[in-house]
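Read the single chain below, which is given as C-alpha cells and is the form predicted alone.
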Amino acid sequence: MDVTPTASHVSSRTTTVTAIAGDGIGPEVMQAVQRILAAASAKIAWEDAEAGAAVFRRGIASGCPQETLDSIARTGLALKGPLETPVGFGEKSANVTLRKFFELYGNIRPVRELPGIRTPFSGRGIDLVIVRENVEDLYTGIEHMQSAGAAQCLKLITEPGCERIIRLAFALTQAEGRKKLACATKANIMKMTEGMMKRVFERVAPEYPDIAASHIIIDNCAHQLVIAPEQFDVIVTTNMNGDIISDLAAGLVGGLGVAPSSNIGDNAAMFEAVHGSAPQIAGKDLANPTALLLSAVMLLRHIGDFAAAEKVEQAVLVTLEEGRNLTGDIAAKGQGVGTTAFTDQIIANLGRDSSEASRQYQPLKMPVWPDVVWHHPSAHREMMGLDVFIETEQRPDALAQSLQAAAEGTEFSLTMIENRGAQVWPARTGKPFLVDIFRCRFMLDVPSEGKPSDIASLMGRISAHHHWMHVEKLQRFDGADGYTRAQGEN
C-alpha cells in the first residue's frame, strides 16, 4: 500500500486554515485558541466560515452553505467549534454534513490524564487514542419506517472502509511510537457488518509487525476502559462502537470540555471540540477552550508544526500542573477564572515546559486511494432465495398458509417466517412478542447464477394479498452464503 506523509518538516510558509467558530460559546473558545497560536508563532491564517445554528434558521436544511464548503475545499483544512443541531428546524447534523461531504473517514480521540485535572482514574496512566471509521455504519443514515411503529436503519460496512481505518489506525500508531492496536467490533453478534471490519483487521495486520495487534469484543472494551484503561495503546473501531467509546474514554480524563479530536480525509482534514455549545454560558467569559487548544495542537502537527504544536501543549501542560487562573469546570471549588484569564495564563506560560513529557511524533504517512469505484468481484455468485418483508396483523400460520399459496407453481418454496429476528414459523418452543413486521424466506428450489424468471410472478402474487415493504436477495458469493438465519433457525 503506498503512503504520503500528511506533512512535512515546519517550513516558513503560512498555512490558511477555515475556522468555524460554531454556537454558544464557540466564538469565545475560537478568540482564545486563535489569540494563544499567535503568541506562539503558529504560521496560520484565518479564513472564517459559517455553520450550524444560524445557517438552519436562514433555511439551510445542511447547516452549512455553500461558502463554507467552498472554503475548506480551498484551504483542506478547518478548525471547528461546537455546533447546534436544533431541535424543531434543520435536518441533518451540520457536523454529519462536514464529515460526509469531505469524506473524513477517520475519527481520532486522543484521551490522556492531564495534570492538576483530578478524577477517580487520576494515577493510572491513561494514554490512549480511539480511531473511529467516521462515515459508514448506523451514521449512513439510511432510515425507513417498515409501518406505522416499526422502524429500520441500515447498517452499512464496507471492505474498503474497513481497510481505510485500519490502515490509518496503524499509521497513527506508528506515528505516535506507540506499541499495541486493539479492534474492538461485535463480530460475535454481527457477523458480516462487524465481522467484516474483524476479517480486514486480521488481514491488514501482518503488515505491521512491529505493532501487538489483537482484537477484542466492543462491550468488553468498555469493561476493560473502566476496569484497567492504561492496558490500552490504540483501538479501532466501527462508527458507533467509537462513538460511544470515545465519550467514555474522555470521561475516564476529565470530559468532555478538555477532549480533542480529529477528522481525517484523503483530501481534508477538520480538527474540532466534541463538547456541546453550552448556551447556558455563552458570551460570560465562562467558557474552557482547552479541547478546542488541544484540537488546534492536532492541527499544527498535521500541517508539520510541530514546534509550536509542542510549545502550546507544554503551556496547556503548565498551566493545569500550577492549577492558577483555571476555568471554573477546572478550578478548586471558588477559584474559577474567565476565559480571558485563563488564556492570559497560557500565554504566559509559553516557553516553558512541564513535568510531563511530550510524545516524539512523527508526520502521519496516510494510505494513498485511488480515486475509483471501488468493486469487490466474485468468481462465482449464485442467487440463493428472497427475503420479503411483510406488514400484516395475520398469525403465522395464517400468513405462511396464503404465502404457500403465492409460491404455488413458481421456482420458490417458502421455507420461513421470522420476527424480530426469530423464527416464528415452523413454530419452535417458546413463544416471542409478536409486531406487525415479519420477514418471509423464500428459497429455489434450485440455485439460480442468473435472475430467477419467476421473481416478479412471485412477488405479483404476493401483492395481491399483502401489503410489502422492500425484498433482499439471498445470495452466495464464492460458496459462501452472504445472509444469515433467523435466531432459531435450523
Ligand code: NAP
Second form
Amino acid sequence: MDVTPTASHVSSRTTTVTAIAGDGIGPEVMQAVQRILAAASAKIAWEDAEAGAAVFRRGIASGCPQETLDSIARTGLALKGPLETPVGFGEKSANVTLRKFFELYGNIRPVRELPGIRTPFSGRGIDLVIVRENVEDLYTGIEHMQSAGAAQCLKLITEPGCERIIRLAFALTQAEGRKKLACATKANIMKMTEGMMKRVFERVAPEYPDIAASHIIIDNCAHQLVIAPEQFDVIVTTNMNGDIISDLAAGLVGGLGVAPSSNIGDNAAMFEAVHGSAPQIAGKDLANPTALLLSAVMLLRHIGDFAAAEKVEQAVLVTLEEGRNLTGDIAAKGQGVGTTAFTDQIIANLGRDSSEASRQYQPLKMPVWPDVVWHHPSAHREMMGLDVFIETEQRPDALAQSLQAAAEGTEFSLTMIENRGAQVWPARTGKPFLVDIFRCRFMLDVPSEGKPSDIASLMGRISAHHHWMHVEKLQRFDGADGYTRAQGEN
Ligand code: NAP
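Give me the form predicted together with the named molecule now, not the form predicted alone.
Complete assembly follows, chain above in first position.
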C-alpha cells in the first residue's frame, strides 16, 4: 500500500484555505479563529466562500454554490463554520453535500479531557480519537417507501470503503504515536454489512504489528466509553455507529461546544466544530470559539505546520487551565466574558506552555488509492434463487398457495416467506405481528452458473396476481452464501 504524507508541502510557504463562516454563531467563531491564527503567525491565506442558510434562501437547493465547490476543489482545504439545515426550503444538508461531493470519507473526532472544564469524568485522563467512516452505510441516503406504511433505508457497506477507513485509522494511530486501535461494529447481528468492517479490519491489522488491534461490539463500546473511557486510544467504526458514539464521547469531556473534527478525503479535507449554529446566542458575542479553534489546530497539523498548531493548542490549554476570561458556557457561574474577550485572552497566552504534555505528532500518511472502479472478482459465482418483496394484505398461507402456483413449471420453488425478518411461512411457533410487506424466497431447483434463469417467466406470473416492490438475486461467491437466512429459517 502506497502512502502520501499530508505534510509534504509544509510550513515555509503560505497555504490557501477556503473559509466558510456559515450560519448563526459561525461568523463570530470564524473571525475569532482567524484572529488567533494570524496572531500565531500561521501561514494561511483565506479564500472566503459561502454555504448554508443564505444560499438555500437564494434557491440553491444543495446549499452550496458552485463557487464554493470550485474554491475547495482549488485549495483542497476548508475551515467551516456550522451550517443550518432549514426546514421548508432546500431539503438536503449542505454539510452532507460537501462531505459527499469531495468524498471526505474519514471523519476524525479527537476527544480529550480539557483542563478547567469540569465534567463527571474529570481526572480520568480521557484522550481518544474516533475515526468514523463518513460516506457509506445508512448515509448513502438510499431510501424507498415499500408500501404507503413501510419505509426502507439501504445500509450499503463496501470492502474498499472499509479498507480505506481502516487504513486511515491505522495511519492516524501511528501519526499520533498511539498504541491501540479498536474496531467497533455490530457484526454479531448484521453479519454481512457490519461484518465486512470486522473482516477487513482483521485482514489488515497484521500489517501494523506495532498497534494493538481489537474488535468490540458497538453497544459494549458505548457502555465501555461511559464506564472506563480512559481504556480507549483510537476507535474506528461505521458511519451510523460513529455518529452516535462520537457525540457520546464529546459529552464525556465537556460537550459539543469544545469538540473539534475533521473530514478527510484523498483530494480535500474540511475542518469544523462538531456543534451547530446555536441560533439562540448568534450575534451576541457569547459563542465559544474553542471547538472551531481546535479544528483549525487539526488543520494546521494536516498541512504540516506543527509549530503553529502546538502554539495555538498550548495557548488554549493555558487559557482553560487558568480559568480567566472564559466564555459563559465554560466559565465559573457569573464570570463569563464574550467571544472577543476570550479570543483576546488566548492571543495574550500565545507562546506560553500549559502543564499538559504535548503529543508528538508525525505527518499523517494518507493511504493512496488508484482511481479505478473497484471490483472484487470471484472465481465461482452461482445464482441460488430470488427474494421477491411483495405488498399484500393476504395472510401467509394464502400468499404461499398463490406463489407456489406461480412458480409451478419454472425452475424455482417457494421455500420461505418472512415478515420484517422473521419467517412466517412455513408457520413457526408464536403469533407473528404482520404488516403488508413480505419477503418471498424462491430457490432454484438447480443453482445456475451464469446461464440466465427463468426469472422473467416467474416474475411475469407473480405480477399477474401481486404487487411486488423489488427483487434481490440470491448468490453464492466462491462457495459462500451472499445472503442471510430469515430469523427462524433453517
Ligand atoms: P447547536 O447549534 O450545537 O446548539 C445547541 C446548544 O449548544 C446551543 O443552544 C448552545 O447552548 C450550545 N452551543 C453550541 N455551540 C456553542 C458554542 N460554540 N458556544 C457556546 N454554546 C454553544 O445545536 P442545534 O440547536 O441542535 O442546531 C442548530 C442548527 O445547527 C440546526 O440548523 C442544525 O441543523 C445545525 N447543525 C449544524 C452542524 C454543522 O454544520 N456541522 C452540526 C450540528 C447542527 P445554550 O443555548 O445553552 O447557550
